[in-house]
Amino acid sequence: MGITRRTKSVDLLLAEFDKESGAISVIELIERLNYKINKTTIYRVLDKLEDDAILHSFLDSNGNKWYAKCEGCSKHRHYDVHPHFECMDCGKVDCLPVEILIPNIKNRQIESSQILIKGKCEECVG
């Protein structure tokens, strides 16, 4: 783990991601940790965890930021180039374990991309 200082705030935030298998929105984290950590600290710690390649972030269809655990990333490069899925019925958002090939584009250098797939999750389909 790339965090140099394990503070109470870092431990509380990481504990939330240990409880969840999917992604968690900033809005949800603020609601859950409202009485334990102030909003500014939550944003600061999330930025640090993302810089340290412990979490990655993406935006949902409403522009809200979500975070999920990284897998195999390093401080120098995020390897979380995968699509995210947003259920239009229940609102669940998670990472899809599918590889997406981002094409090379002439005269462009791609630094990152975000793919959000919307539909119905496995629980809402049936």
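Switch from the form predicted alone to the form predicted together with another copy of the chain and print that structure.
FYI, this one's just the chain on its own, none of its partners or other molecules.
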């Protein structure tokens, strides 16, 4: 169930995603909004924003949760299925606007896939 009331917590969280181009980890959000929003609230609001298809989430290579803005998703379907890129140098994580083809696999029915690519980002390469 998504957001129904425009609260201070919702605004503060959305503001973080407006000033950020990439993804933000929940850990980072808790640090940034410490003293402003309780961590329980942060988890709960993020969860609702995902239900509303305003944000989407994924896990990094350590199993920690990250969120990023959705683009062109509707409430009942996330359209922006894409890989995520984790920079091994600076730690930045972002969404990659590329499509990766998952081939059919014999006798199996594929529902979804999660792809995490690790390497050096635009700023750290070279």
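Every value quoted in this text rests on a predicted model; they were computed, and no experiment measured them. We call the rigid core whatever largest set of C-alpha positions still superposes within 1.5 Å between the two forms. Numbering follows the first chain given and starts at 1.
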ask   = Do you see a C-alpha shift of 2 Å or more at R108 between the two forms, with the core held fixed?
value = yes
